[in-house]
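A single chain, nothing else alongside it, follows as structure tokens in the form predicted on its own.
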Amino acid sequence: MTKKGVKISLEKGLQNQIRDFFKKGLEKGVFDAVILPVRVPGKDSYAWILMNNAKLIDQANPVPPVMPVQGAKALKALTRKGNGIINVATIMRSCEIRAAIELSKLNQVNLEKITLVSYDCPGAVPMKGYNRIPEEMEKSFQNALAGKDFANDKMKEVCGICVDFANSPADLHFGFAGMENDGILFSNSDKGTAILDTLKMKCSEDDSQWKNSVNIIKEQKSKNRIEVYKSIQPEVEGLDNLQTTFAKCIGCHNCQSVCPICYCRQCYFDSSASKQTADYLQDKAKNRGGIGFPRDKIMFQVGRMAHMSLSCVSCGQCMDACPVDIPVAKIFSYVAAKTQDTFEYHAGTTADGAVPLKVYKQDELNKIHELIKNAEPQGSQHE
């Protein structure tokens, strides 16, 4: 099914014409204030900057390179205990959008007087690179971005096997994917629909060659999330496998610290809870010959993946903090795979619908509890 969009040209390249759109919004009082990145003074990072001012937009970077704090996490930050008194819009990639929609169902992000605003995203670079090699990766990026390169070996791993990398349920959408000179924004709700009427832009272009465009990308990501999938699966497989995967780990839990779907004010595995006393643990040390620290690492990653693998969106935050090098995005992204797949769920794509097991319904119990049953062993029972 087609639909019709704002033809917009991309003459000036689509960070100008985004500006553009931003400027207008606020000149008309669409919205109040605009959520934007701009690069930090010492040129090696972005923040998320809230404003209201033309020229601050003229030096914000729309569609940057990296992604330093998952936008998610910065819409939390400004929403988390209310949606405030002004109209705000923010553009951001789309595993940031769905992120912050997996937020606002789980009551950590209010998305009332937000506008959410999603591009076409040939992938970020690795934050560890941009920091050593700046201002080349910031080139090899603009370069990605101004030749609509979405297999562009220099982004995140997680990028290369992104398959919602176009669209999302963003009110607003800008297009580019396959497009030569021009590019579609188009609605995906009706907040973007109003938006666009208020300010005048006809929807007359017609999305079939953006969508085509982006099924052939879609499909060449696809073929290569599987083959990423048949590589990590024997790494995670098995407590043996686990356990070697994450030996190096380090219980820095950075990879918590930048997930936006880790939202718990305090993890259990920070807390006083788990801190054993020094008795306890030498008696534990002497009964098994010895015991290794930091303590709990499997657990910490056992239990990450249980707490948010319905709500992982494949981000790559997790990948970009890890001091030593553990794949953790790859795994996560092919444990939540695994896990939404088993529930029919798809993290983050849609508005409509509970996170599953937030929400039960009468006959879901039954479904849970064949599942458990056919994921025994044969010859075990369950009751």
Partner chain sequence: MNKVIKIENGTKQGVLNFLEHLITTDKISGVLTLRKINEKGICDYGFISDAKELKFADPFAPVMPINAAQTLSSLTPTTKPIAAIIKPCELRGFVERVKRVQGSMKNVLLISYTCGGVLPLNTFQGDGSEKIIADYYNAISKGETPGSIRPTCKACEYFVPMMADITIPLLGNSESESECSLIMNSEFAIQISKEFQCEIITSELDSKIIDKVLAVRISEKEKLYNKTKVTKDGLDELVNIFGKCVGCHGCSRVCPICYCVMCDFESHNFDYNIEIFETELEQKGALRLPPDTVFFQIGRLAHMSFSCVGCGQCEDVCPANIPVATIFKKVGEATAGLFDYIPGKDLEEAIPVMIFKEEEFEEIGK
Second form
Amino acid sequence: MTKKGVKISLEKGLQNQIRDFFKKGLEKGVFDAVILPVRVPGKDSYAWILMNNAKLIDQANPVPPVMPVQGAKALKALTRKGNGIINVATIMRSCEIRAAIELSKLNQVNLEKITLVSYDCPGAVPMKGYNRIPEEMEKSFQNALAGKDFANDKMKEVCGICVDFANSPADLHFGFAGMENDGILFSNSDKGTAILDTLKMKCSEDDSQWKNSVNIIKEQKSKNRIEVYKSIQPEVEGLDNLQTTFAKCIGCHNCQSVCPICYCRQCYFDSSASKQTADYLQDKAKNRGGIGFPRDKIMFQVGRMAHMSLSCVSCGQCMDACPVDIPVAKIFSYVAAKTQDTFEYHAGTTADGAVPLKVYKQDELNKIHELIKNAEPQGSQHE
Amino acid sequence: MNKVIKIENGTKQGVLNFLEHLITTDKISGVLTLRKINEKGICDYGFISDAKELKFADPFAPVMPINAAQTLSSLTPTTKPIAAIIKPCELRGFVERVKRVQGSMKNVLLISYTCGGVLPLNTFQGDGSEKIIADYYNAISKGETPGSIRPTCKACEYFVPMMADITIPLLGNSESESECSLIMNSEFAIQISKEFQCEIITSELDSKIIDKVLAVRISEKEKLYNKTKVTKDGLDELVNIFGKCVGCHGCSRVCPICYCVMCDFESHNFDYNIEIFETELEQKGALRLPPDTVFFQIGRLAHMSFSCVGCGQCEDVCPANIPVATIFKKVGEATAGLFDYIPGKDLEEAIPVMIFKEEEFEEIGK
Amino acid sequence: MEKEFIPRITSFVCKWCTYTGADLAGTSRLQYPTSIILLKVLCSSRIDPVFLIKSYLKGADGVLIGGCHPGDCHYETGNYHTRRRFKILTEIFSTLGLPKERLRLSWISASEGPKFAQVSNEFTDKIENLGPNNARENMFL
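I would like to compare: after the form predicted on its own, may I see the structure of the form predicted in complex with the partner chain?
Now the complete complex, all chains and molecules, led by this one.
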């Protein structure tokens, strides 16, 4: 099904087009405030800034090369305790939008008064690389934005395998991947259509060309995805391999605290409930000859998978924040693909519906019944 | 002058022999030490209860995967003696935790050594670390400051352990390959090592080496402090430095002093109703989301800076490469200095905020 | 025309002494500036330094703490602790190059209505000279 969208000239640059859109929206009162990334005074990163001043938008970088704070976290900070009176619009990467959708399903974000805008995301540059060689990284990102080198290998590893870079249920979407001169702005929701109407933006452009070029990139990324999953599989299959992979873990839980989905105020694994007594630890050491610290490295990781992998959007923040360079994001992406497939769920890609653990069907997951049956001792009388 | 155990073996082997004796004769139920966990040389802290497992121990490895003060707290209180070989700053961190009733010194044989500093985690675990580590050992045996260690280690004046039951001279000890001496500082140490077959002499740390290293460290500290511009440029510079903070609070989680199960800054108190943002937006025209980046740092300074042991763990885990440790060390020195307090120096010395004098700081109430 | 600068001073005052002192200042019809915004706490030691930092970072031009005179605390020793914490905070401010002049601690007893008025006036004058707190404008905090 083809859609109609607004023609966006890329000559002035995508960033400027986006700025213009938000300025117009503020001036026409379509929204009262916007959340946009602005370069911090130290010039070495970007921060989410909520602003109601159209002049400030000129300072903003709607599409920053890095993702220091996951956008969903910014939305959570604003709306965790409910709606206000202001209508807010924001532009974010696909994974940030998807995380926000997941959080709204988990009642941690209220999207009622938020207009979500997304764009074809070329990926984000890893923070570590950006800290080391900012100019070079900035340049390769700008190239990607200009369409020359849309999917380049300077981005985070999980960005290289992201097939949802142009797929999110945002109200509005800027499409430009692989397009020559013109991009397209189209709406995904009634809210989006209403905004385009108010701003008197005419939907005349057909989106089939954009769709085609997105599909080409998507295909390449799907291939990469299979490769990366293949390469990560031996690293995490079996307890021994898991232990080797997470051997370096120092238990700082940075991965959890930067994760947009992990919204618990206090992670179970940081709580006193998960702490063991001195006597217990010493007994354990006696039985095994020795125990290592931090305790429960694998339990933490696998536990976190059990708690949140169904909503994992593979944004790669965990890997960015890991001080010891464990490929956390690749592992979580790999596991999440499997757990989400079980329920034919694709985190954050649809705005309605519930997270799989909140609902159930009476007749589902029949394979599990077979497994249970096979595992039961023979001659079991239980029917 | 103290009693010193002499062991005819390299320092590392000597210490391991001593520990083996303590474990096999059931003097201690185990020892907390750094150990190698795989052939890549990755280290973690292990609590070893079986003498056979001691072959993996690498007590002097120049790395701090976690600050052992946290680990040691979780292993105490203990009814049976345990031993721990930890770095001087970890020991000070532990003492600070004990003052906060997060652990107990009772029945813990604290072994520490004159410390040459640790490598940043990434250097230690990264490619080409073998050479860097070899260079490190070479440098410290000559009493030099290796170039690859953490910035805060280069600037650390407290490399001689305080409160240790046993001190091992390592820094500037050119004979550490051939002999091992354990300086006994407490009655507990002497009692527990009574049955150990060895030569006993009286001696103490070589003050010439200590003074030499101290002079270098102090000058490095001045350099490090001068490099941060916080004092001069005030709030603007703070925003420059902490502007890129991602708010992961990793710095507080790895901090040996920050023991709160839930930090105030992660609590409900810091979740704001949207009305608060709306009012602020009305006034300022723009605000940061999530908020409280600089606030968190100054708040943490107010809560714990006077106990900061300058271990540098916060800086090591920071995903945004912010020089957290330098700033905390600098501020910590100033706040602790108000009370002539040296964190972790003496268990009997109370934390400055827990006590007061009736006559002090008269000027501030005027 | 430039707007006249009216300082905003957040004041945390203890219920037993300074708040009562402020009350006395009011009933005695003593003049003190409207810039002082009073927040009552049970004891000055209830004031976590975090409150003061927050006041400063959110744009208060001055932060005032009022408590009982040393030795007069209704909880015996609360204000001695306040004094230490306050000293620590000012030391942090001066090490970080932040304006510690914007922080002030005063001992004002229940009978010292005039002192309350005097401190308020003095501190307001001082803040007027310092000018507005630039943290109020900073959007990156």
